[in-house]
Each structure stands twice: as structure tokens, then as C-alpha cells.
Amino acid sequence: MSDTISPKERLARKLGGKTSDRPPVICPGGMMNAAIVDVMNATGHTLPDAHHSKELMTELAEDVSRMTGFENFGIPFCMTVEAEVLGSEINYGTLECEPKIQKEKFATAADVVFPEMKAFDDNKRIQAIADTIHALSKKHPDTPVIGSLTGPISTAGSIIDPMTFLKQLRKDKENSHKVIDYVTDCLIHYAGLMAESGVDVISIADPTATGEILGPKMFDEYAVFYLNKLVDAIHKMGKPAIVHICGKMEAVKLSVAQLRSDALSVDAFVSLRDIKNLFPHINTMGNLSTIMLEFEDAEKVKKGTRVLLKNNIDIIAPACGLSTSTPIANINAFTETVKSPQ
């Protein structure tokens, strides 16, 4: 079967809960981000660069999907889009340095503005990812793309003081609501747009919407209720929904059972297999520590990749984002492992 199937199908399988020949093994961009140094040095298409460029974009995505063995493309490359359209500062980062939340736009779940969809159609950044998108899907027609978005918490968290907006959650609940809402139906709109573009795949990683930073009553309240709004809407246009929680489970684990994502995906420190024995209803992803992937010897990784294949885990990848200083020969001895796991 390996020979037949392509890399597209077997997400694509493994997604809707069928069997596959093997895991696929990806990193869906975002925050899960594989545009590291070794791959951007040996190619001279860089960040801060691509995350602008349609062609800078397009071409670095498949140097990292050609030379990291992944088997999809993954953009954007980072997690600040969002809030750039909804008027948080940006520092773009270096080569070496993801972009990250200069300064939030507004101080509190009052302050905020709610601009028009039309927000989202005219910036630069999202055309760019639309563009590569396209572009991708059109020359790579057996390879999947993945479009990542940044989840409702996660993004009403980069436009508003985030340690303000936390206590917000519990002390202003009528704003708070307000505020996740109208993100969460900015994500819907982002998402549709990728969805027009031609992207396979969906996913969202809300590293906020943890049980450690909620507790599981807001857990429920915020953090499943609109992930699974926004999957619902992903669903709509026909798209899979890849979710990736941050954090310990043992407080939210039933919670985190209810989302409606096809696959869940998961830190280092949780167990895949315990997941799969407690609800066998969920498609598992992860969860390669990337601490490992970062400072361990290629042999480990091979080591800690087996395990996972032993598990039985359905889609193969980093348990959270990858450094940008991990050696490419550590992600090729991960990638090739599920590949080829004698």
C-alpha cells in the first residue's frame, strides 16, 4: 500500500478514522512551525521575510516539507496573524526568532472594537497565505496543506492584556463572551478563506485554553464551546480539524474528550495511549518531545518515535513548536523512522 497511497490520502484516512498503510507523519505550521535555522540557511529563503511574500512563502514551505521529510506543507509560520489584523503590534522576529505580540490592542474586554470581516479579506499577510495556499495545492496536488489558525482563546488573549483578560474570564463573563465570540467567528471567516484557497486541513492550536491556566469550569465554558464552534464551521465547508491542546490533561480529560476536532493533539508529558484506551473515539497526534528533538542525539529520537509507533498513534509529530536552533538531522531521523521503523 505504501506505494500507491499518497501522502494526501493517508491523512486523509487517518483523519476519518480509517486504516492507512502507516501514521503520517507532519507539523502543521503555526505554532507547530518547522521553518528552522539548518533549513532556512541552506536555502536562502528566510523569515522574517516569508511570512509577507506569497512566492518567499510558497518556497519555504516546501523547503521544509522537502528537507524535513514531513509529509505536508504547513503556514503560516507562525501564531500572530490574527491579532495583526485585529490591530495588536507585531514584532516580526529574525531568522532565528518567531514573531510574537509587540503589544496588545486593547486593555480590556470592554476596549474592544470589533472591526468588519472585510478586515480580514484586505490584509496583506492573509492574501499572502491564501496565495501560497493556492499555489501549493495547484503544483503538490498529493500533498496535503494545513492551514493553522490560532485558537479563539489564544488570539482574544494577543488582542487584550493577556493577564488582564484571564481575570476578565471569571470577573467580566458577559464581555469575555463578547470578545471569544466575535473571534471566534473572525477564525470561521479566516478559515473559509483557506478553505476557498484550496487548503486539505484545518488546524487549531490554542496553547492558552489550558486546564492548568482555566480550570476545567471555564475550561468547558470558554475552551471547548468555541473550539467546537469553530470546528462545527470547519466541518460546514467540508474540512478535517486538527485541535492541539497545551498543558496536563487530568483535570479536562473528559472535557477535552467532548471537542469534535478528527484528531487530537497533545504536549509531550501526556500520554498518547492513555487517550486511545479512554476514549477510542479520538484520532491521537503527537507527540515527539521537542525538547528531545532540540538537545537529544538522533538515536533517542529514533528511540522515542518507535514508542509512539508501538502505540499505535495515528498521525506522527512534534508534541508542541519546534524550536528554530533543532538540527535538521534530528527531524530526519524522526521523520524517516515512521518511514521506515526497522
The other form holds:
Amino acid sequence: MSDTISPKERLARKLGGKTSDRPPVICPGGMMNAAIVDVMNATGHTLPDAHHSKELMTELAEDVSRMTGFENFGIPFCMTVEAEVLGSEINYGTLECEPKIQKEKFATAADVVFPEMKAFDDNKRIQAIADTIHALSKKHPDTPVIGSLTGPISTAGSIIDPMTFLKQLRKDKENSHKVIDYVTDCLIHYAGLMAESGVDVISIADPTATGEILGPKMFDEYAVFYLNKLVDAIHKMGKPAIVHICGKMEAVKLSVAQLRSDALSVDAFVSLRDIKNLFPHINTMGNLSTIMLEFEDAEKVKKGTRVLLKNNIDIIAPACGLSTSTPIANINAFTETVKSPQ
Amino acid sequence: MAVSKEELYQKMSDAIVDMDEDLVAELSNEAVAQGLDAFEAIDKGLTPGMERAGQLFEEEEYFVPELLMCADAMNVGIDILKPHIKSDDTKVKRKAIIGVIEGDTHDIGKNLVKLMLETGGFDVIDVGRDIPAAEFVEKAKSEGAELICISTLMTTTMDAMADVITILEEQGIRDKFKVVVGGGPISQGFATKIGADGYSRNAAEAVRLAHKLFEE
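Complement to the form predicted on its own: the form predicted together with the partner chain:
And the full complex, kicking off with our chain again.
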């Protein structure tokens, strides 16, 4: 069966709540980075070098899309760029291991120094990401380029010691709001650079902003408020936005429904079918278990994928960050099952 | 008029649940001023408060920020009372090593387990985050720990957890330690697969698991 519409149009239709021939199968990058070891070893375009060079980043993004079958490009390959610009110390990791925050820049919210937005324009990695988006969107007009952001709460928790930060959300609301509001403005600026470079979709993952960590009151006060501020600004740029919420959702189900993103991506143990039934206006995205993708065989993966298809999930994707040691055969079984379900 | 010591302990416990550092400090100082046994004040005042906070966390009445603030309040009390503990009161505690495995720097979960284990009577040595498997083993040996707790939030680093157990086996010392694992992507199935002694879903459950593993 040959596809009648391009991957880019299919994803745009789904994000716009329109009908389509079938759901797209994507992996947005950032927290959900699909640059797995199997791909890099086959092509020699490897991390951590590709975090810094636009040529390598472009080649690796192309390798990933071609070899995994995911119907998009997803960059960057980590969630440390924002914190790097704001001063935290980054460990760029290895081929197998994603970059991480080595040390947060500030001890408390009151200590945070707010640099000029220009710091984002001047950062070498941001420039490489913007150039890569530009190159990919010019070279592949039919494939959507997704730019991934680390959400406001997670970015704030990557520049302030996270244990202190979580307490200050209660104890020092004034400075907490000040920092998160500023961080959100930074993310809007960064999203603007992506939009100018020709990005098709912005995807936001905010793994610190879960109902399990924050509880419903603070999830509303901080996560929903600032994610919506960010999403509204992205909409003003004329781009759709995906939001991924980690963890169990029971405590914050009603709050999550207040998010104004164009699709909601969730963890493996959240029932997207329930979300669809409760909130028909939400475009659902997800949520094949990454544990299944890493440790089970291709037959199990196909079965799991068919369940998502049967439940009419709007956009099919992994449920969370993929392990870099996920076998390519499992990912192929995943993407091929979406493309030709029999 | 001085309150009875039972009332004072109850107030200390309540103040921890209420996350009220100032009140915990005031009450702890009062316990010292009254000449109460400092060990007993911790054991019957502060510890029950933190256990109640852990219970509320498990019931999803409290979340991470609240639990951390209760722990801060408890620590204020401990800092005041500890210097007054008579040395023959300090019973020998079981030692535990806790850390986040190499490749991961997320340590919120590890820190929660650490503070609940301490509340539960363990002497906990925190080796930090992004720690190689071999270092867990070396530290457990040199500290004379009996419990090794390994945490990760990233699926990428799960295999390194198994390495800790492999190293213990290679050195022929696997039976000297109990190894427990936890963190976002970990399940009981994974724990069983790598030969760990246990898995727990959250910090409060981790304490029950640790106690159970050392039951005679």
C-alpha cells in the first residue's frame, strides 16, 4: 500500500485534529532521542560529537529517520542545551550515554542571575541546532522537522539544585515564579530561533513537572501555567506544539486537560484510551513502553503496537526516553507495524 | 507550666508533619532544657513525625516538596538534640550504601530513599550520583555496609545496575550484601532478572523492604 500523503502533511493533519489515512509514527528528539547505538555504529556519525557540529547533527538526524523508520527528524539529541546557556556545567556523555547536568549553576532561586536573551543566539550548540533545522527542512520538504525543548520546570530544576528548587516552590514562591517565568521567556526565545530556521513542530518534555513529584496544587500553579504560556507563544509563531508529561497522571488528570498543546504525549502506564474518552478534544500521542522496546522481541513489539492502533491513538510514539541500547530490529518492527498493520 | 514529655513528643511529631522548622527547634530546645533524654526525644518525637510524613507521601496527601520540607524540620531537631545523646545510647546501626548508577545524575528519588532509610534506623552512606558499578562495591566493602541501594531514572543505565551484582559474584562476596534497586524505569521483573534482592516503588516502601530483608 503506497501512502497518499506525505509524513509532514499527515502529522500536521493529526495535530490539527483532522482525519488522515493512518497515524504517523514519530520520535520527537530531546528527551525522546532516537539516536541509538545501533544506528551510530552502522553509520559512524556518532555522539557526543554530533551534539556540537551542524554537519554531524544533520547526518545523524537523517540516519535516525532513515534507519528507524520514524517519520520525522528530531533534534537536538539531549535536554541539556537550555541549562548550558543558563550557566550549568554539562557532561556531554558518551556514544551510549546521553549528556547530563554535571552541576547546577545556582544553589537557590534567589541566586539566579538572568542573562540577556542574546546568550541563546550566541551559543554554539544553539547555532548548530538552528543550522541543522534549516538544512533538514530545505533538503527534505516532505518530512517534518521537530525541535525539542526542555520544559520550564525541568530547565529551572537544571540550573538550581533540584532538591532546594522543589522546596522553594512552596517556601519561596516569589523567587520561584520569577525564575520559571524568566526561563519560560528564554524557551520562547529559543523556540523563536527554531521557528525562524524552518522547524515544523515544537515538542516540549518536562520530566520534573509530573503530578507524582509536584502534586496537583503545584502542578497547576507552576507546570500548567508556564507550559501554557510557552505553548501560546509557539502558536503565535504559527507552529504546533506537543507536550510530554511523564509519570502517573491520576492526581493531575483534570489539570493536564487544561494544557493547550496540539497533542498530549504520556508515559506507558497511562491509558490513552481513557484520556480519549474523558477528553475527546485532546490529540493523544504515545505510548509504546520503552522497556518493551528494549527488552522484548519484535513479535511482542508488533502486538503492543497493534493495541495502540486499535485504540485509535492519534500519533504513535515511544512512551518516554528510549534507551540508547534499544535494538534497531525492535524499532523497525514498531514503525513498520504502524505503516502496514497486517 | 511544663507539658508532660509525651505531650512534648507529640508536639514535635506534629511540628514535623506541619513542616514547621521554627517550632521543631523551639520544642527540641525545650526537651533539652527539661533535661529529657535526647535519644528518646529523637526516637519518640522526631522519628514518628517523619514516619507520618512518609505515610502521607505514600497516600499522595504529600508530594516531594512537602516530604523534603518535613525532613528539613526533622534535621533541625536532630541537630539540636544529637549533641546531648549519651554515648552509651547510640546502638550500632546497620550500614547502607546508596547512590545513582553511572550515566545518570537525577538524584531526587535517591535522596528521598536516603532520608526515609535514615528515619527507619539505618546508617546511610550516600556515594552520590553518576557512580560506576565498581565504586558501589568498593565503598560497600570499605564501609562494612550490609545493604546496597542503587537508583536510576534512565533506561540507558539499567544494565550498569546488573554490573554491581556481577562484580559481587565475581569477587565471591554476593552473600555478604543485600542489593536493592529502584527508580522510574525499574520494575520487580527487572530486579528479579538481574538477581537483586528487592525492588521498591517509592521511598516509604523501600524502608519496609530493607527491614524485611534483615528479619531473622
